[in-house]
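As a starting point, one isolated chain is supplied in structure tokens, in the form predicted alone.
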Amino acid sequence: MSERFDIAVIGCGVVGLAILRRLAMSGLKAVALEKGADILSGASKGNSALLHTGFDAPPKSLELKCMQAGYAEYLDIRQNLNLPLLETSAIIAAWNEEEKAKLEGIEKKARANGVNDVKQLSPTELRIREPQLSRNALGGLLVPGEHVIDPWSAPLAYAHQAIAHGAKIIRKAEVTAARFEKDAWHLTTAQGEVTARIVINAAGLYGDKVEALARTPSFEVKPRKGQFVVFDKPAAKLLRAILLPVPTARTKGVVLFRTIFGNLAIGPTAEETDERENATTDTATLEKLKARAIEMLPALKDVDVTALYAGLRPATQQSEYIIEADEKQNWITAAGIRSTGLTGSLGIAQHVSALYAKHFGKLPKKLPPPKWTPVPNLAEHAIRPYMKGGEIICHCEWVTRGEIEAATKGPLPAGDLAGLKRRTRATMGRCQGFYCAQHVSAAFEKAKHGAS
């Protein structure tokens, strides 16, 4: 490829796409390289999809700064990009006296982090808010600003907006080698060589491997697996808020939450693993998750489980985000972005943009007007395409043929069936594709290739 770019972002997860969007909108000639067949093929494809306030983040940390900046920007742009928001609030529930004693400290930490609307709840107040909650709960801490969002539509919207501002996204383009000469990086990919003045490593689960192409990594990715259990849609009416445990130093713990797609889910676990590609589930762990969910919300015992899934988080040996610029090597690293990456992505992009301006060149103070690229709504609580008519292909998730056809067109069509699922929800309902997978696949191939 003879074209030369200002920046090349390696990795098309939510963080990479948010960075691509920010820098493309700043007037830089930008390209993103993704090893998978579609965007969100790595860590970003499986998470709990919560928009966090940062109430329990490490005080004065870069993670807190990025989360709160990302939170604010998401609320600022979401209507223009048609990004859903399920306003739920969150409750940290205490299930024993030891946990109850920790609520005061969590409240103080939240206020120190600028989250001042938190409030402790008595057992009576807790039951008024959550009448289906087990009577074993001894109290809680209300965090009104915590919400549920769509984990896939948001990064898709960031990608579309980046493309609208001139960026390119190249898929099936794993970077296998890199050399720096004549003031630019020359990246060897399966799609040919890509040349860019600055490289931004946002490769998530492969962040240390990509880092090693250019310099000795200061970190090692230690993947952490999180398993989830998804209950059928009737469960969603049993809980209003996101139900959080009292966190530990290692993890936020197992969360019971409504999804943007109208289900109720519990997870994630936090399991160390060497696996970077496939996150498997196991029966014993999932049974424990299900039992814990029923223990907290007894009425769940009468609701079926719809789906099981697992995601991988790119943890490192460091607890903090690793975001730094190497001025001598024309390199920016954004690594170690774990469970808060969806919330923090837009804030991380702001931080990376500031690093670029400090080390590699000024950005325009006056930007051109943004080009808005709204995405189709998949949220259960808002208007879906099937409500306006059309042939339904997936009856569990009410996905229409028109949605599948639309997902195969435009500037970034679905690259594979997994990408189609993330764009439409097809085959992700109660039957998990048992009845519709063949029809969905046929509709996808017909729309993509015109086959009969």
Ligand SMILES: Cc1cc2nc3c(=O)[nH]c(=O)nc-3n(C[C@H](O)[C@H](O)[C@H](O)COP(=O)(O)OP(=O)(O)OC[C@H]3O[C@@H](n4cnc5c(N)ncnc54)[C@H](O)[C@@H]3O)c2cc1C
The other form holds:
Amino acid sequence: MSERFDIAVIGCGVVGLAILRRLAMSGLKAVALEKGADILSGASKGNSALLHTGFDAPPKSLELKCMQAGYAEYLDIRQNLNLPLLETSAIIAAWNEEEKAKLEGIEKKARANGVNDVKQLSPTELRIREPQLSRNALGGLLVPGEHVIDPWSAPLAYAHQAIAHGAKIIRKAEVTAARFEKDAWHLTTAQGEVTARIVINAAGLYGDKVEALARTPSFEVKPRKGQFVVFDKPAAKLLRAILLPVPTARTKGVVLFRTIFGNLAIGPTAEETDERENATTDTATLEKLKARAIEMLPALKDVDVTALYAGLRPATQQSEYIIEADEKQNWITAAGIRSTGLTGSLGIAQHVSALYAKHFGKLPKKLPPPKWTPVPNLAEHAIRPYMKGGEIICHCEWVTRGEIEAATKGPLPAGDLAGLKRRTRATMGRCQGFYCAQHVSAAFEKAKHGAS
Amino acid sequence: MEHHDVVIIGGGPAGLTLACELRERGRKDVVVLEREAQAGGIPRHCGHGGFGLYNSWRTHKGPTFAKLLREPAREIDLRTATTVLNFTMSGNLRLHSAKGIQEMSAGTLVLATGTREASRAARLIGGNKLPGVMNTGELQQRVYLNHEKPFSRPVIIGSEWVSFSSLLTCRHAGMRVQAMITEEASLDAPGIFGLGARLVFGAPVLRKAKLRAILGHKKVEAVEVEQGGTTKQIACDGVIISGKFRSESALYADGFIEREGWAPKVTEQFKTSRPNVLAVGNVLGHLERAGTCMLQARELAKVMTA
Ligand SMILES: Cc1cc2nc3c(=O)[nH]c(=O)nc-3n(C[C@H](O)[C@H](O)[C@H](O)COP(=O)(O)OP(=O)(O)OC[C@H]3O[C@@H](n4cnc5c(N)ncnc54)[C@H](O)[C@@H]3O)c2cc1C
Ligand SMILES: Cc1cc2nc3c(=O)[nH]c(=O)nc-3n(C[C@H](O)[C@H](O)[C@H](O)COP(=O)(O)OP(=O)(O)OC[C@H]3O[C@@H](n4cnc5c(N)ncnc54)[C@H](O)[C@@H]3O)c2cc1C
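Having seen the form predicted alone, the form predicted in complex with the ligand:
Expanding to the full complex; the earlier chain stays at the top.
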């Protein structure tokens, strides 16, 4: 059992999985260790799922570089992995003169960041594009390249591709201690010891804690919570673009956006918290979010709210990504990936792979051809499994029994009910389980026991 | 494309009764589309008694009642495991079944899709996402169909008469209800449970109280309730979010027909804003007893064959 890996990635969030994928595809023997019962148990389980151009990122930052590289690679590989793209564009809407005056500065910054197709919209142009938008909007800045993607299927596809290239993913494997001995790290996990030459810390909200297992952390994670309110599907017809606010010095503000699953959502808030595990919502904030959404898009008052959620950003005291290699300690840190990690993940993986090559050994020049592992599509605007028939179990999201069974099989079966929901959307619709929750959990239990 | 004289969406008490009555009145080409594997609607999983034909005093348990409904329905063209997904621009139905997606057109279309409870999300109840929070529908299916006991000390939110159905379900499963929490000033339920009750089946009733948050780590540990400007916590291990029924509006919420609140806007003759579209039963927006929905369906059959 003394299997020795080249690389052990700690954490199966979107960042860890993208890194695992890239290194496995580069021919390294890689393993990823995840504390949760399934992948995406941390920051990556609740976000806005926007694919960002980086138009408002700090100029020349590593974050910007990773976002833009990640964006490009996503577009490059998404068809092979059957990953969706909802081409929405974004509009930064100005609701008063002060905000309007700021649009020019935002436009300049976008151009400086290489996002050259931005364009100011007059109130009339805005109205033509978004007829349902409140008449109080005074104009906006169009960012054509901002889009919406599937926050769960993308990392799942990265995980599958990594496995196809020989990587191993071990879940329920919290790393609790690390010891460096004879050129390699020996990691103590809930599933036994794992030995690897290089460790990559991609532990997200626990980045500082995992760092402390090996070295003195140079940062501290200060989680920042974001709450969301999701409206039912008819709402998606009311808005085309992602509606961004003009940021103030204090806050980036909340976004109104269509989801890849055919809903419309508003969020996230930005609230400091000490909590790393449970992202709670609170009624007062939810009420405010809902009211703000209706204020911007008055027709929303006739649409029901179907879901509430909150996510935790792995923020640190610095806004920049913390990605560094420690040559002496055989350690790479990829932490503080705060609010752009879904977009940036593939770019971060490129960067980490370059750090590896620079510090820990050349990567093979000639690689075997990529093995593609397409995932089932969950996006509302593309072809979904139910369209081919089968028995629908979840009537709100039109999830079939076949999909649920498939999600409990294969090299990375759903580890828990929450993971099953992320893989299929079952019970995530408007009835929130009135009709199907019981069928879905029964089908899950049956498939799980049938499999083992 | 398949065409039928009358297409009824929903095989609950309202839809099945309408189909049978229409058949008796000589309308032969009637189809009922039901998305569940078995017709019968809500009563299928209401394991407690209280279902009567046309509000008669003879009552049955829900599942028995559903069976009684299905018997005469053997004569009709009932298609189960068939979901109406939505409508096309021209008003045709898009159906899903095991075979895939198919279109159908209807001379007259009847919506009999029932109601569902406002979810936790719709009520903006905050706190943690935890197992052990469910509505009456899920509770009943777990208790009566699966013989599960999802928790043992729940609180019940709501006081409409269906909340008492939750109470009965809890009693059946041997749970001890910790409190019944209602925003109303008085209990909205009939008979012995009526006005001013302080205890129901031994459980305290908190009136003019609003559930703000559901708390706990891996499972429900307490709820936070606001009452008269102060908040307090009540320990419990489950939350039943009941009542606040609203029409199952998924099919028409996008503007297919005009609405009044969540329900279709209808005339006294059950007509919606679209000439060939009618609506009957609980989809009209009130949670009525099954017998009342069936009376409505009979009424509609008369109108349709007059
Ligand atoms: C509200 C919100 C909105 C956002 N919106 C967007 C957006 O629109 N676009 C975008 O690109 N990005 C967005 N993001 C950012 C994005 O979600 C994050 O940057 C990203 O999820 C961070 O991923 P990660 O892999 O670094 O961390 P995580 O997802 O936290 O992954 C770390 C993993 O490590 C595991 N772990 C921790 N400790 C251990 C241990 N000791 N042993 C083993 N495993 C361990 C955890 O369980 C977890 O699964 C948003 C984030 C939030 C919170
Ligand atoms: C918890 C609870 C307890 C109750 N207790 C009692 C009681 O004790 N006594 C009593 O008399 N009444 C009781 N009722 C009320 C009674 O159940 C309803 O009045 C009755 O079921 C309403 O009939 P319906 O046909 O209008 O709707 P439903 O019974 O809701 O039937 C609607 C049907 O439409 C189907 N459907 C919906 N959308 C689609 C679609 N898109 N495609 C295909 N099919 C679709 C559904 O699957 C469902 O089968 C109770 C209700 C609840 C919720």
